[in-house]
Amino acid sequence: MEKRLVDMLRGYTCSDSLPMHMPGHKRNPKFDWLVPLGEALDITEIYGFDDLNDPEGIFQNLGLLAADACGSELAIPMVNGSTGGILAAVKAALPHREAMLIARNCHKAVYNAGELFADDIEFAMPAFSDRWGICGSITPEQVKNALEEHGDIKLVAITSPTYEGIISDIGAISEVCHRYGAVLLVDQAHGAHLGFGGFPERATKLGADIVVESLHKTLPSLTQTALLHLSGNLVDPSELKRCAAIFQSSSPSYLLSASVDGCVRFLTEHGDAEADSWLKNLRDFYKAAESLTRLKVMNPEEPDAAFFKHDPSKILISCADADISGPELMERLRDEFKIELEMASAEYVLAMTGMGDTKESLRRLFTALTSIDRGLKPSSRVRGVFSLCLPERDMPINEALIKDKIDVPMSAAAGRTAGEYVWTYPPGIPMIVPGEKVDERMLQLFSNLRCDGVILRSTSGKVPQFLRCLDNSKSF
């Protein structure tokens, strides 16, 4: 008989595995409000316990406390993750289905929201760091050029920090957006800790109109908890609240809500001190990591022309100069050292730290990396990473989605029009979207990723054998 999920969870929790992945509480028992959350406390909306979607009591106070702690004018607790917040934000910001600009490295949730509520979608391609093989920042100039070229854009959506911790110049971008009458939505899902202690400033205090952040990714809160923030007068607060209720369960979990409440109160009382302690431990780790020979750890204080700023809580470890791939490095850390990382790409791995990490956990990661590093040789393979570029677009996403489609062998897909999304997960960032032309360069990228052990996913689930494309026998 197969194990129950709860048995698997108990087994993993009782193991000696070090979670260098989200959620940010890292199972640290010092966050005592998380420990007792279970069936004994599981209720629904009963007398005296308020309603998360129509707050008048404790949830109303929680929203006010969160707004004050995070520097926004309105904060809405979410138990449907940042995904629910993004859907609500795009719906509220585009009441008449206007066009939107999406940073190409946004999470697929932003694309999904654009499908549902935008008349058209334009893309801004971030800079690319050849050294680290990751996307960089979106620049204010890119946003300005896009708004001038496409005068119907009413919403700009960017991710800052990115999955790898790259931050864009939100202050300057917000000024550009407001000059052209556009709303700025910042997906800050991976940066709920920003603005506390010595971490870089948060988007809520830099002029962003709507900010969505996942508490659970780096802070002590249960998975699926988030905050939806609003500032300024470009979006109707009542409409944002209405949309938040649409994309949140009508029976929101009181257990998840309690973890939001505990997290926000903890931040109010201890956020700066805890963040500074966390940051000090990170700096000690980065200093020690300079001794690695083959593996290279990206230092957040080291300049890169592709980056505006970098969030130090994301530890990117490059293996481009070593005879090991990202997935192989991730597997060795798991099998030999019981360290579970957040993700692996072809030439790097990502360790995601959180407020629940300690000096000891970071030392354990460094010790493991040092041990592996000693046995590595220089890389003999040809680097397969190259920067992404925007594919040629045959038609808008929404138009492509309603066209007839067929499954085409991946080897024969060049020149066809994609009818689905393709991404790696994590982080869930589409590399090609419906309506874009598939070219040899993109197919080579897919092949390189697969050869290095990176798993590709698609809307149909048939990648890598097949790619769902538009049926060429049907007239466009």
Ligand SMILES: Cc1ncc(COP(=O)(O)O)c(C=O)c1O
The other form holds:
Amino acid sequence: MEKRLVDMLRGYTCSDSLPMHMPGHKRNPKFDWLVPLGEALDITEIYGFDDLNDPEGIFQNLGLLAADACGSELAIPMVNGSTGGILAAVKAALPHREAMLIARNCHKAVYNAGELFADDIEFAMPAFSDRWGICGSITPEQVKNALEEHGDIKLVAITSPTYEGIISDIGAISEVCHRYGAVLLVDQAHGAHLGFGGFPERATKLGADIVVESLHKTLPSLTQTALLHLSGNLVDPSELKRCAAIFQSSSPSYLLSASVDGCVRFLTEHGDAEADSWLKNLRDFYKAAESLTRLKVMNPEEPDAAFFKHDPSKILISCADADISGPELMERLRDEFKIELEMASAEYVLAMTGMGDTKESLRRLFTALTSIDRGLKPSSRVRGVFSLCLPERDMPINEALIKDKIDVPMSAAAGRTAGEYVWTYPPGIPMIVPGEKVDERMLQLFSNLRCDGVILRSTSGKVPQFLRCLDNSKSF
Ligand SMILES: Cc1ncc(COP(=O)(O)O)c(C=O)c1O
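Switch from the form predicted on its own to the form predicted in complex with this ligand and print that structure.
Everything in the complex follows now, all chains and molecules, and the chain you saw is the first one.
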């Protein structure tokens, strides 16, 4: 008989597997408010317990505390993740369905919001670091050029830090946005810990108008919890609150809410000290990792022309110079060392640390990497195409979505107009979006990723055999 999910969860979490993935509490029992959150504390909006979507009591205070701890003017606790926060932010910032600019390396949630609430979407492509095989920062110049070229853009959405920890110059980008009257939305889903202790500054303190952050990704709070922040006067606070309530359940979980409450209070009292001790452990790890010979750990202090700054909590381990692919390295860490990583791409793996990590957890990761590294030989692979580039656009996303489509064998898709999104998950960044022209380079990228064991996903679920494209036999 198929196992029940609850038994699978118990089996994994009670094993001695080391979680180098989200959520950030890492099941560390020192975050004692998380431990009792089960059915015994599960209630609904009864007298005296306030309503997360219409806060007047404890949730109102929680919002004030969160705004104060995170440096925003308004903080809205969310139990539908950054996904809900992003939907609410885009809806509130584009009351007349104006155009928006999306950094091409944004998460699907931003594209979904754009599809729902923007009349037109322009893209800004971040620089690419060939050294590490990842997207870099979005520059203020790129944003300025886009705003100059498309005078109707009202909202700019960028991800900082990215999944791999790359930070953009939010201070300068917010100045540019405001000069052109555009709202800056920063998807800081992976950076709720920023600004605490010696971590790089958070977007709420650098001029961003709306900042969305997932508490669960790096901090001690349960999965699905987030904060939606507002500052400045470009977006109406009551409209943002209304939109936040649209995108979460009308029965927001008290268990999730209690985990936000505990997390925010903990940050207020211990945030800086805890962040500094985490940072010290990370610095020790990075120092030790310099001894690896074939595997290369990206050092946050090392400059790269494609990066403005780097959040050290994400540990990126490149295997581009070794005879092992990312998925193979991930599998060896799992099978031989019981370490479960966050993700693997063709040429690197990502270990995601959180406030719940300890000196010992990082030591265990380092020891395992050292042991694997010793047996690796130099790479004999020919490096393929792994960088994203902006495809030519035949039509806007919304127009492509409503056209007739057919499933075309992937090998015959070059030159067609894509009718669906294709991405890898994680990180959930679309590589091609509906309305874009499929070209040979994109097909080569898909093929290289697949050869290295990376799983491609698409809206139709038919990739990699077929790609859903517009039906050319129907006239547009
Ligand atoms: C960059 C980014 N933004 C937003 C999200 C959505 O966050 P959540 O899972 O809290 O809804 C994710 C999810 O992984 C993400 O990676």
